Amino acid sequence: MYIYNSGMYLKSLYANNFRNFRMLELELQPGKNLILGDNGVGKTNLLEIVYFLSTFGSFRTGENVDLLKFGEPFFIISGVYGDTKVKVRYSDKKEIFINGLKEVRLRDSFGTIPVVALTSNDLEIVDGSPSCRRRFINMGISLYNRTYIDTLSWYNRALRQRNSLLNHAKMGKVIKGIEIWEEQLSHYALPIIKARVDYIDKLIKHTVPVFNTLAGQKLELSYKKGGNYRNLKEQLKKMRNKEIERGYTLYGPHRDEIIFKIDGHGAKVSASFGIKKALTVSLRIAQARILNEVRKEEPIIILDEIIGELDRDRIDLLSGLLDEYEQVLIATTREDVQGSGDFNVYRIEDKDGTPVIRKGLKEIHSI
């Protein structure tokens, strides 16, 4: 379950041999943090640490070697959260601790540390295939309904099975079992659409006005399912024949699609690189308003290099957006930036190959 608090913000990090970092140590401030430096010094790095510590992921790579100090076996990572502290080691696996504790399972602490980031990456949001557009569907779920994340787990594997038997049937074998996995497609696909639905509607509530204020044009958002959530064991039943001829299934929430439309038009199509970015930015904003929503609870905001990639007038808007959170933080090159309000400033700089980290005249890092 979770702990709900208010007031809470990333209070310090530390890190051991995470990407170009031998050794982190730094105090974070609440409010605005920005976080200046040339291209390559370590400022994604720092929010990748950031993000880590709340999906136990990355928003570059899904390798988790690829986070590892060049020749280095292991990194450590961690992170004090109001009261609470989450540590992250990995070597050949991945150990989460809360408070000193090792968790047996990750997904019971997914989104103990509530983070919500704003990438380059985003942009497949809208760009991508279905599959982009499900995953932030998920995650955005998953960050405050954790019992969301088991059942799409369950569902996940009753799909690979059916599709394992699907495959062989295609080759000509004989199959046993299939209406095993049926049944238990149909039976969690129910809360999951339930989950999605719900999510969609706050989703739209939250993202058409941010959207209006970023861009001034109309967004429509809505849902397209991939299949008959009022039977789909019987749809998965009389469509058999043909998913035999594909060799994987056709319908179910692994089929659904979000759908966005501006100005009438299709956003993927249609939408110029600004706006797609201005309805991406809408999004994880509208992602963030969700969680204060269900959670009670103000998540951090992380955004990298997406101040760069926005007019001077967007990034007005967006500094006054962002003013509603407790915490913020924000890579970028631009100097300019500071102009837009009241922040913390960092810099990162390298030194012979080392990145030190700056807030203002004082020197915090050098290891």
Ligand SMILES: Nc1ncnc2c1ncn2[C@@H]1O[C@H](COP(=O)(O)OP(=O)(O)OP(=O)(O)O)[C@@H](O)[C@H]1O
Contents of the next structure:
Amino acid sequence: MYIYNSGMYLKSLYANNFRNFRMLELELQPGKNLILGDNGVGKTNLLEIVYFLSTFGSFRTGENVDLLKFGEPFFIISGVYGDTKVKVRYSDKKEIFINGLKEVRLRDSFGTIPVVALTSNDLEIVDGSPSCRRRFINMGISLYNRTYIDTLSWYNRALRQRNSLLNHAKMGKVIKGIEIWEEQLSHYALPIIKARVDYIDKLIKHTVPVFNTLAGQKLELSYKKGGNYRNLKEQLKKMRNKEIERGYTLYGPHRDEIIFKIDGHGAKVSASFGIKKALTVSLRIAQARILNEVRKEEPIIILDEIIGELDRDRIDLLSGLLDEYEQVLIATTREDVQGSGDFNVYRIEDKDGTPVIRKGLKEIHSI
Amino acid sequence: MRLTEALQFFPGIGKKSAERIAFYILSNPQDGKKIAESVEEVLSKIKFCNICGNITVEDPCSICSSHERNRTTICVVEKPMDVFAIERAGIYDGLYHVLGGLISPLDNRGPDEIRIEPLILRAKKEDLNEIIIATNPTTEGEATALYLQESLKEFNIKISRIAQGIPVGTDLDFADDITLLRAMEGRREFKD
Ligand SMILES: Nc1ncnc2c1ncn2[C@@H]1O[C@H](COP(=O)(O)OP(=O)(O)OP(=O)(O)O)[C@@H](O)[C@H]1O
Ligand SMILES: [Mg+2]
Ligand SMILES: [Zn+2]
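Okay, that's the form predicted alone, but what's the structure of the form predicted together with the named molecule?
Below is the whole assembly, all chains and molecules, this chain first.
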């Protein structure tokens, strides 16, 4: 048994009209929680609530309307983390309340509940386009550095402005003042790059050993910079004509890339499916460890399946790795995961289109 | 209904409020007429000041024609609301220049589409000590400030930028008086 004394875990969850939940009221325990249930009962939906309370977005969809229970005009979700209550109300727009007080700006409460999610979408970190890897890095940094969120959005805004000018020029219009956008881009790029260099250093430190434990292979992770960061402004100026031809900006942090090599070979093209899984799991565990290192707070870990997709030995290994966290929520269809450690077991069943949750034998939620 | 759509142009008015107001106007036609008349009266009298670009009834406006004010300093803002916010705070006694927008290629607004040229003319003609650039600290506000700084540096005038006391992403007209005061006091001179 483990002793949890910080109290920094999700104590309860509430949802109204979120996905297939009409009304959910659920008490949660610290430690490892297993959410068992057949396909399509609402396991992922439950984890989605937790993730949304942390990042005000979903790991499955970019559209908040998708989260409304079919035909309903609003949803309300809330969770109590330690002594903090985070509540989100959505209809047309999102409203966020921290301990009952409405937040004016979303980014001020981003990550109030620190959550790291392992989902099957994570495979895109290895297989997807470079933007998927940048998104992974951005999310990791944003969870502890809110200034980074601002800088990134200013950078992107300046980028769109410059691209729009490049496009005007491409169509033969006379453009004026492109220098100011180049100045802005190189100005905002600086703190972005600095945060990324720092983050990737930490990521290497934490991912490599975890990956070695899970896969027994050697991982190399490197940061390929998207521009000449010793003088980005000069580079943008020099390349302006080439960029006008293309109609967009070719250099800068929006072109950064992360490269994974396993035993010397590019992971995207050479690694097996299982090894790619092990890599994404290692990256997420590393993300959680970094969060703990800088925020001095254990994030809540959520796993959507993942664990059930690994082989027996790796399930035990991963289950062991998860012991260090204050609270872990695992959704799976596989009963046998229970054998890999101490779990609080919750069961979700579908009763006439409504999910019903039981802890042990007790029915704790039914509407 | 066209009325509710029109009402939604107003800042802070969403669909529901627009419907409520429209319903009120329909059920109280007298009040509705009064509003329509005062809007029309205001619109027929109001014009832009030829010097500073602020909205005014008299041209030039009362600030531009005042001799009580410090006529060697110009504070450059994006829109008339910003002049109103700074005046209300009572922390500044110089002149103003309203740009009427910020540079934003995405909105097809280049330097020539806002009142930068008139500002350069003023810098040439008027006897100025200082130009304070008080555009909002957004990407466009900063970019416009950079452009102004470049365009004004040939004159022998101190160019300064208000400090970042204003929370990011907030409009000047929402900033409270204390924050504005701090921003004005903490302005820094542009240096290359
Ligand atoms: N917006 C919505 N409103 C109502 N029901 C929804 C909504 N979106 C999804 N659902 C329902 O939720 C169920 C899927 O839930 P979820 O994805 O959480 O299942 P799961 O338990 O994770 O299943 P699996 O084991 O296959 O991953 C489906 O029955 C689907 O119809
Ligand atoms: Mg699922
Ligand atoms: Zn005037």
